[in-house]
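In the block that follows, a single chain appears as structure tokens, in the form predicted alone.
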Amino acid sequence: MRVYLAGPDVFLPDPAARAASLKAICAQHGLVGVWPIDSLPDEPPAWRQLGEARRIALCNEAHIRGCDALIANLTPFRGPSADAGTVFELGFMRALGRPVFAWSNTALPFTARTLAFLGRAARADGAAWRDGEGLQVEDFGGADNLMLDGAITASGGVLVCQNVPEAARWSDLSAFARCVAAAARSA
């Protein structure tokens, strides 16, 4: 099973080493990681005219249509959700009717990351949280926004979350491979 590796990684100080690191886990549990800057093998001539933004889109929407599945790591990334890239490509695999996994090396939920993250909201009489524009804070108790927990558990796959010291918040790759177990157990 061909499962693609979405997630902020690509974007650590050693990507090449991390996605080593990812393809392994993988392989142990035989499954085939792809990393979302692979080259293309059937990459067509006219991409390479593009700008690379738009190449760089266009290759990973290839990559992801060529998988079976979809392994998200959605640790907060620059804020209290995962990145939005991420959040993009599992959409993407998702409506392509595919099986998303995804893992999180923060299990704090998503509401608790966002109060956190604003520094003021406000309750009235137990109404809905609201930031500083009255903006209402979601608030259903997930791993992240609404969206993401639904469509991986409507696609049949789980969502993987711990907590790891904030130093190993990039590193710790434990709940990567509980996540990589489950989805090669659903092949």
The other form holds:
There are 2 protein chains.
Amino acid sequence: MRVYLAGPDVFLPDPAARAASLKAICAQHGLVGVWPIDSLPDEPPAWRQLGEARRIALCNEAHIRGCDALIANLTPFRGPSADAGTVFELGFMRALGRPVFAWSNTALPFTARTLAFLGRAARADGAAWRDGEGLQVEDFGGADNLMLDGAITASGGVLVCQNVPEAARWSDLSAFARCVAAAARSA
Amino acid sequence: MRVYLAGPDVFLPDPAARAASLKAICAQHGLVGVWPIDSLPDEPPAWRQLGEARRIALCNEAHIRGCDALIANLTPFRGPSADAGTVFELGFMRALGRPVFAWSNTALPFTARTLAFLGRAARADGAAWRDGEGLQVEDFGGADNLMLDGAITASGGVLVCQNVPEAARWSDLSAFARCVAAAARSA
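Can you now output the form predicted in complex with another copy of the chain? The one shown was the form predicted alone.
To see the whole picture, the full complex is given below, headed by that same chain.
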């Protein structure tokens, strides 16, 4: 089973080392991990004429189409939610009807993270919370926006969230390993 | 043409009024706007037994599948990127191969927004910027993560970004109207 490794991990200081770590864990469970910036064997030559960002986007989409499942790193990224590129890819794979798995290095629910992010700007409105601009804070007890949690559950995937020390947010791979094990069992 | 109206607009204080405003602009251009929480005529009875969040997620996915195009409100939401649910839905529709359009009430590029969000935590690393945890800041001149910009372009959609006064971030619909006009012309 080929699994697409979605996540902001590509932005880490040593992305090649990270790719090797993630792929090694996949291999231990009999899965083939596909890293977003792996070369695409059948890349259409025309894509090389595009700007780098457009080319990467098309190659990532092609990699996702070529995988049987997706595992997303939903550790909160510069705000209460996961990285936007990762979330896009989760939605993309969900629409293809294949299983989507996810992991996060925090177990703090989305609502609590959002309220912590808003700080004093959050205000109570009856039973609901709103931000400083009046927009409601989602409060369903999920790990992130309900589209993400809902997609993982409906697709037959698994969401593994666990707390790690703050300094290990981008290095601890134990939740990832549990996620890979769950994906392998489901194959 | 039926267009799915993705955005954090559902969190506004008066979502029904917002839905009416967006649908009216669509109608002026001959399009039918589909609001995420419109009732789903053919909703499977079993979904009513699910928790509310799971049910909404499945209904939204069904609404997207029933539309010919998607228009996303990518105005930055509690961080440098767009709302996670909106981004998920953009990726979902992109995977279906249908055109995705987007609008934002800021014209400030993603990199500049991210650096403003990071503030003093941002640090230069050669030609690149990194956040306080060492993760690189994407710097391709786009409006958001490259998967979003790339999908809009590749799908034949249009991205309309314009600055509005801070107080009008969630009320100004002129960028949305331009986006709807572009979608109507492409139909």
